[in-house]
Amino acid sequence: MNDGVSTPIWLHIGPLAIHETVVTTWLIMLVLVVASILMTRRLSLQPGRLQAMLEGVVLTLENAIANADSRNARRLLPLIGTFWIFLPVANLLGVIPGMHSPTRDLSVTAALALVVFFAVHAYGVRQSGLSYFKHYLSPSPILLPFHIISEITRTVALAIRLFGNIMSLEMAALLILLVAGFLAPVPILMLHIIEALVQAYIFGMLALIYVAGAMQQTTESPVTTSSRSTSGAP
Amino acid sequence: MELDWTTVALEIINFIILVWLLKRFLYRPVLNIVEQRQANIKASLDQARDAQEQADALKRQYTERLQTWEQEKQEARHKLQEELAREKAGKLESLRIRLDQEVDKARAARDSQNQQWRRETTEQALQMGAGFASTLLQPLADPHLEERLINLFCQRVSAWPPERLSGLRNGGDIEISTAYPLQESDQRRLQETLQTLATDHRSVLFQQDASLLAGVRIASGGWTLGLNLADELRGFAESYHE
């Protein structure tokens, strides 16, 4: 029985159950690449509108990112920009009838976050090796538990946070439609339009201030600051 | 609402493939078409840089020109008014020096010319004062006064230097010619005189000649003197020339 959080098991390759968000995440991989080889295939110099829109976006999102490390924009941007642009139409897939946000899911909030945070660590260790991992002993090496503390909050935070509203808005419309008919939850699918496009932002912001800071790490921590912009996000 | 391991792995792979993809067929074209066409943007900006300093060049190279041929210009334009400067005051000189000539010349003419004159009206007022004297003179003219003349010169002659009287003491006989008869003690004081400045005997001729108007002429050889009107007039009116 569908609770409205659990999500379907679609199929089962041997041990291993398919879960309908898994599909619905290739099915959205799928149109991301292929609008992206259909919209990159005649690429000129004289750009027209589509590729004029496409280089605006691009260039809209490298220029976000060179906003927080302009120095790392080029090499932040598949992974942040991938975020602003898989996001949204994640998060936006639950307005169209009979579809779902993987989004709602937390396996892939979790997944998501957990992408996060190896890639902070990642990008940490590539820009300035082993020594990375010294900055969790600073100022003092007491501190060192406060700050594995900190960086599985902040992950659990990220998963929680684009799972809770999603699953929440989806679950209000849904409320809403049963109990007060069809066009009843327009405006609440409004505010969900709203809603996901803000926690797309907010969740790839988040991971770009949470690797920017990795990247930038010496001897001070910028990951306690870091922490402390996430106390105030929704 | 549960984690599903599976889910969460399955969609870690996605994640990862997504970002490569997107990497692939997104990001990469379009940044590589916006460095492409920045580089054609910065190769235009380039040439236009080069094309500006070429003409820049050229523009100060051509602006030297024209100092230069200004410069020359003005140089030659100098040179020229020393020239004509020069040439000027050569020409003003030589004319300065031509007018002083002719100045000179008209100066020595009109002197030479008032000279001319004035010795034309001179000579034309003795001849004139002598044609009066002579005129006035010829009525006065009498053996009184020929007498009161041969005793001036009787009173004179021996006062006279002796070169003036050297003609008579190297000459010849001596002619004396008087305008009226002499008395016979006039011819012989006048002999007497004559033969004593003479310091020798000599022959002594007498004669009359009227034109002497009053006075005696005495001659001797080519040497002559005399004391009378005629001859005194005469050398009034040739006084100029002398």
Contents of the next structure:
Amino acid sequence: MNDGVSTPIWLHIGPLAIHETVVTTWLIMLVLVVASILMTRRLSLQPGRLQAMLEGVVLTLENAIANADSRNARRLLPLIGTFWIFLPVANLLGVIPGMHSPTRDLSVTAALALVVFFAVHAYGVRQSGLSYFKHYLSPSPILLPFHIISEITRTVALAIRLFGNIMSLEMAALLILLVAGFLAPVPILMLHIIEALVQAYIFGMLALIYVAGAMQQTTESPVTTSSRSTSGAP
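Output the structure of the form predicted on its own; the preceding block shows the form predicted in complex with its partner chain.
Excluded here are partners and other molecules; the one chain stands alone.
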């Protein structure tokens, strides 16, 4: 029985239960990968309409990232661009009758938040090596527990924010349709689309801020040290 919150089980593979969330998530990834391969296999110096549209999308994503971190926009584009492409599709899947957004499942949003958590440290270590972790001892080693708590709480908040918004949006749409029938489907549909796009943008932007912050934090230290040495400051 589906209570509207938990996702139904589609099939069992031995003792392993495959939920609808797993199926729809992998289906979205498969569609995006196949579409990417098909649309990029014949790129040329004289772009057609499709290639021009794709280049416009990539440039828009890169410019949005550059507004937060112009120096590392190219390096951040694969991660943040993937979020900004995958999440709108996943969130909007709930618009299709009989389908549910995989992001209404906390396990999916938790997995996405963990990707951001590990990406923050991976990009930070790649930028400046293991010395990246020194910022957890700044300005005082006493603050180390607070830095760790901050990392954990913002990751949890990132997962719960997306899960809560998408789940509540689908529940609200379901309740209104049950009460009003199909007299007000268009406003609800538009609200769902707008909210799904906004939540995808917010998740990607927060991920961008976290990762860019880790990279800038490690690159600002040598500059600060250099400026102090040239100015004669102790």
